[in-house]
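Starting off, we have a lone chain in the form predicted alone, written out as structure tokens.
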Amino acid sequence: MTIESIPLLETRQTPFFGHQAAFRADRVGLLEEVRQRCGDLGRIRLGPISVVVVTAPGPALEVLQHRAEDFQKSRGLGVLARPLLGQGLLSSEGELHRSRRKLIAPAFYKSAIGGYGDTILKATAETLDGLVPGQTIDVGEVMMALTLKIVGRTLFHAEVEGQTRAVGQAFTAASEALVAQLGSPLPLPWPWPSAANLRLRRASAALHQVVEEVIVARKRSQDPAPDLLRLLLEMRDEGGQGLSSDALRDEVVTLFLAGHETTANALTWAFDQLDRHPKVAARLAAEAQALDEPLTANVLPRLPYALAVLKETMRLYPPAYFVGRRALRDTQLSGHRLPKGTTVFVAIREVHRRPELYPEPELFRPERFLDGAEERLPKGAFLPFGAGPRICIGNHFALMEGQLILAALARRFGLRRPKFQAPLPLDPLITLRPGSKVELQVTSAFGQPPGPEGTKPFARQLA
């Protein structure tokens, strides 16, 4: 069988840009669609291009771990962001890949982000001391703010609270122009001067700035911790030769955003959730407030709730809910002969979508991951990190971050809207973000006392 074999999605095409303006308005809505048409595998037209869409685990796992050799990143973070990324893990390609990767990975082996735990506590510690039950706080806000503070200081050993506003600003900004050029009929090669190229330019520059500052600081310190920016700082190769600067800052950089950015939406997503679901949000508290000991990484074995519900969270609003490939030579896709140069779409948000694999898919429900359930679910069926060489390296980190933040926060605070609010609209960038602010009201703890007990420092409660 042929690439032409795919069912083509008839539905939403002009004449000859195809799907191109759909993908441009209603991503998300364009992909599952093609889930719902086409079956696991179906076509898209974006101009002269037909993309091939993956929405089942099967043919996703193919493309992402057992033919992972024949693909390479497709243009939108391959190409498209080098001003912003560089050459760095997300972006670089082949023996570079390879070897970074290799330089990197052991600051986030299961062995070394325990180390992390005592870190992220404080720092949340820090954010919720700030917290007041009758206070309204954007919570989207909240938790860039927390998740950057700790990417800065567990990996770069860096205070960069005070610029959660300008990396914040600037990451959306290169998302909108990144997205801009990727939906384009017509995207021009970064180094031309368009619109959306200057935009990805000027933000690419902002948070360059930012990190240059971590490094020359990290460079100037006498500190002697062994966090990752030491580590590439003292990277030789077998010459005897330190990354440059400009590699060492797009190793930083990527690190930079991926370590924070995605996370914190993960938790804006649980924590409209547990809003929505007030029986959850009471079973999250009660299993924290069990704890007949200090929260540490430690205790995550007996938190299995609040990795669930971070799991379900990541399930339906998977951060990265599309990733895109190239394929480098011809090959085969579920027995589909695809030609050099083929781009395929593994649709996350979809394989996680599906029926058969999650009844009642539309809902929030986490003890899909309770009990043993995620291990008896096919392979390739929950994927919010991807899967094969390209996998997140910061997987295991994301989830020990997530589970410690969501425990923390519900022995000490609920989070509730003061009225209904519709279901939010989808903000599909480089990452799926919530497209209005979720603004919720702190409150006492489920189970918790109103008052001097219900609202007492929580560093205190820590000890």
Second form
Amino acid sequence: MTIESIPLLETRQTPFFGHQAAFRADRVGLLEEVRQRCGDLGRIRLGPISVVVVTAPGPALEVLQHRAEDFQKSRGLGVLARPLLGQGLLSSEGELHRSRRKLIAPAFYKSAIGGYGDTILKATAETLDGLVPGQTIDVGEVMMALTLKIVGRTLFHAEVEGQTRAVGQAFTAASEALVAQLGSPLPLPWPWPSAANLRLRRASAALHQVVEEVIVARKRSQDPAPDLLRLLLEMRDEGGQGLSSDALRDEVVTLFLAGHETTANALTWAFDQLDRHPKVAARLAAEAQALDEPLTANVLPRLPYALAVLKETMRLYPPAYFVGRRALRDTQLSGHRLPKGTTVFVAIREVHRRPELYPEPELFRPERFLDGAEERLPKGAFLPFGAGPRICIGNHFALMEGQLILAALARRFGLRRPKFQAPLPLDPLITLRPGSKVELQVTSAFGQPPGPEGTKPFARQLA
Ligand code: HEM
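Next, give the form predicted in complex with ligand HEM, keeping in mind that what was shown is the form predicted alone.
What follows is the whole complex; the chain from before opens it.
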């Protein structure tokens, strides 16, 4: 069978441009339609390019894991992200990627991240200390600031909370520029001074400045703490050469971005869902409040429901809702011959919404991840962190961080919408963000009605 035997999505096409307009305007809806109409594998056309879309666990694992050596990252991360991420871990390939991954991996071993628990909890407590029942908070903004603070402190011993806005703006501008390029019929090489490229360059420069300040401060500091930045600074190859300043900057920018935006998104969606499911919120609070000892990384096994809430949120709203690959050579996918150069999108959100894996898939039910239910799913059915050699290096870190933040908040407060809000629109750029602000009022506990209105928004109170 050839690539032509993979069903093409017949709907939402325009002459010459194929599904380009639909991809730009409604990426998530388009990928969903591929799952519904084409089955495990489908095809869309982005201008002259035919893209294979994978929506089932088996072929997803084939691309990401079993035939991983036949693929590299697709244009989005591999080429277009270059001005922002350079040759950092997310975007590098081949031998360079393998050697860096080996170098960086120990900072993310389970044994190492256990030690980050206290830092995560201290940063979370500082954030919670600033909350007062009755106050309205922009949950997305608070979570971005918190997760950025956590990644800065745990990996780099850096205080970057004050830079949240600069980092956030840079990330958004970069994501918009990348997505505009990805859906463009004629993507321009990034040195070309198009409006999108100029925005991307400006955003990258702002972010690089923040990161260079972090690196300079760490080089000057006498603090011998063995964090990831010290490891990168002290790294030497066989010839005694350290990382060049560009390489160092690329790795730090990558970890800053990859390490906070995704987790903040997942938590923001989680609080949105908790508000819409009061019984789930009450069970989460009961679990967290029943702990008869201080919250530390050691008590994580006693918080299975917090973890289930996080996982169920990422099933419905996976921050990386699809990942792209390009065939390096002629290869196979579920018996179809794919020619060298074929682009494949693994539609993670669509894998997570298959009814035979997750009955009534659109419903938010954390119980799907309790009592060993996850182990009974077929391999590849739950892929929020991808799979294979490019699986998220921070997956255990992110799960621990999310579980601790959910439990810490649920022990002290609740969050509640003052009045009903329809399901949020999606804002799918590089990651899947809520399309409007998640503004919730702090209550004394989950399940409590909102307090009096009129207190200052959280961000302004911090300023
Ligand atoms: C809920 C949180 C997170 C989600 C959903 C997530 C998701 C992902 C996914 C799907 C990939 C694979 C991309 C691909 O295959 O093309 C990835 C890669 C990566 N993630 Fe995460 N991530 C999260 C948190 C983190 C954290 C906390 C860090 C670091 C502190 C991190 C650092 C990275 C890096 C460096 C890579 C590239 C790994 C490589 O290619 O070797 N991520 N992430």
